[in-house]
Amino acid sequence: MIGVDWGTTSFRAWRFGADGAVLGARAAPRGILSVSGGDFAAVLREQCSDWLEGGERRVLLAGMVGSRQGWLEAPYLPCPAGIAELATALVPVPFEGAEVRLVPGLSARDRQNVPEVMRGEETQIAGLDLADGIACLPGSHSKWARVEAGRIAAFETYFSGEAFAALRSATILGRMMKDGPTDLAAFDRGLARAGEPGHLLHHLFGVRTLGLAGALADEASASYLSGLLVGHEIGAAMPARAHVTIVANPELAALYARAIAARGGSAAVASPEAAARGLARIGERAWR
């Protein structure tokens, strides 16, 4: 089987053996936004032609490729849902020469009954060895999911990553920021500030005034802003003293683990290949 995690900006694919072992992997900057004229079939052939020509006849796709802007919109599956529910709700995609199916996204309601959606993260969570607990998937739209008996029971989304990018590039806060490596002391300072009284919008303006007062270096202000946003996110999302499984690239995972510990929780960083494991497990269930 071929499994593909096809997001907005990236394309990652794996070839699996009959036992679910990874036989090959590849990645390319061929996310859905790069697909001209909606010709997703051509991109799939371009990236996986050798595997298809080698006899693979089953392809499982996950991520934003199943969104309204993707190849085919896959309806959201309501929570609670796990591998069994995902496997029985796969959406077939017309493709000559192979059986292609899409993993549906998930929908839920937050604690105030406002709709929530995810696409792609459900497959990563399916790849975790997590029967019960909290999973955090940081990113542009960070997801915090509660897993019960191996199924995603509920989740909430935080706009932290995209907010950081927008605040840095399109507001007055970014005008005083200079590029540089992550400043952990400044990040910790932002975390601490997020735990103090006051609304996030008030705390954000402090990024500028601390700089104006000479109390925050231009090279450190981006890290301070990151800590501020992550701190507010964790303060709202994480149950007290929770143990959290983080799915992210190593640098981002390390920052979240640091922030979780600072707020009294503990964290374990999952394998970066959680998406591959999830695809293999869902495919095994669907085609067994």
The other form holds:
There are 2 protein chains.
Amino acid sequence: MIGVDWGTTSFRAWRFGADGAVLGARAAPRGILSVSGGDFAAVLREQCSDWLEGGERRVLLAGMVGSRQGWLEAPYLPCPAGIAELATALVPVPFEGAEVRLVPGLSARDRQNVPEVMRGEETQIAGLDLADGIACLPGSHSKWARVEAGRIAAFETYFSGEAFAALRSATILGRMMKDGPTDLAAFDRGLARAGEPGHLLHHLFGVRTLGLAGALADEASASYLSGLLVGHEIGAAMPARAHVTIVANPELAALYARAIAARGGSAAVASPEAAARGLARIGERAWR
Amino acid sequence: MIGVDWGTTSFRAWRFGADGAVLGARAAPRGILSVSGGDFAAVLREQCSDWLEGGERRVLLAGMVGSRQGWLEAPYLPCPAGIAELATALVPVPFEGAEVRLVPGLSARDRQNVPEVMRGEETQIAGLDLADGIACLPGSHSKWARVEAGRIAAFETYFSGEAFAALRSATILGRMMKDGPTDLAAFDRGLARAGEPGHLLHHLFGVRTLGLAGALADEASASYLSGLLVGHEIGAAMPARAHVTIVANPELAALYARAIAARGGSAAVASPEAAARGLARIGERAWR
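So the form predicted on its own is up there; where is the form predicted together with a further copy of the same chain?
Complete assembly follows, chain above in first position.
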């Protein structure tokens, strides 16, 4: 089977053996935004031609490829849902020469009945070795999911990553910021500030005044802002003394693990290949 | 005397009689960002030539003209401060043919000892008829000030206005938004949402999901986002059952008054000419 994590900006594919072993892996900057004229079939054929010619007849796709802007819109499956529910709700996509199916995204309602959605993260969570616990998938739209008996029971999204990018690119806070590696001391200061009383909208102005007062260097202020946002997210999303499984690239995962520990939780960083394992597990269940 | 509220993007000037009566008023898009080569004297002369030729020999300037990016940096005066303290701390600016002075901005420390600053708002507050109470000056950087015995005792800033602009212009939330007058029903929904449990970073993602679910029209989502941010600001900044004096343009003042009432406070909208009265009062005290 071929499994593809097809997101907004990236295309990651794996070839699996019968037992779910990874026989090959590749990645390309062919996210759905790069697909012209809606010809997703051509991109899939181009990226995986050798595997298809080698005899693969099953392709499982997860991520934004199943959104309104993707190949075909796969309706959201309501929580609670796990591998079994996902496997029975796959959406077939017409394709010459192979059976192609989409993993649906998940929907939920938050505590105030406001809708929640995810696409792609459900497959990463399906790839974790987590029967019961909290999974955190930081990013543009950070997801915090509660897993119960191997199924995603509920989840909430935080706009932290995209808010950071917008505050940095489009406000006076970003005007002084300089690029560079994360300054951990400044990240920790932002984290600590997030733990103090006061609203995020007030704390944000402090990024400016600390800079004006010479108490925060231009080289450090992006890391401080990052700590501030991550700290606010974790303070709101994480139950007290929780153990959290983080799925992210190593650098971002390390920052979240640091922040979770600072707020009294503990964290384990999952393999970034959780998406591959999730695809293998869902496919195995669907086609067994 | 001539008084000028000289901000980042606008220049507003008044000519005052001996008793503080306004003899003339004008405004131009000649904020400090428009002043080339630092020649503030030329802009002042050009905007007020008739008044200067008519014999005015005293000019009082307030606002960002006293910042590092302005004519001359006037050091911040620490709170508590009122008309008397501002009048004795004016900063003279060299100018041929008239005595020109800058009103200093104010500094404070918030409850966690993080610096706070304002420039221009102190002059607007000096123009209010408010001996004791709360003043709210909404905008890019909303100021909430506590006035005691006619002096600004403390204040806090909220980044709401600039956050709104950045979220609207630089995130996926803004991509669906359409221009138009404020949709009060949507503004109220955002306000109500801000009063529910849950962090702003989570509530922001709801702007997206409510849109996806067909529960928030594209025409309404900017007003909903505005209500969300204003509601979060007021929920954090306003003491319970406070009476708040608002200084803003009429449309923004009406939205804040509505939001303050919805959160259990009450509001009075001050004249938008508070800056003029503040300049007249500070000048009268300084030159009497």
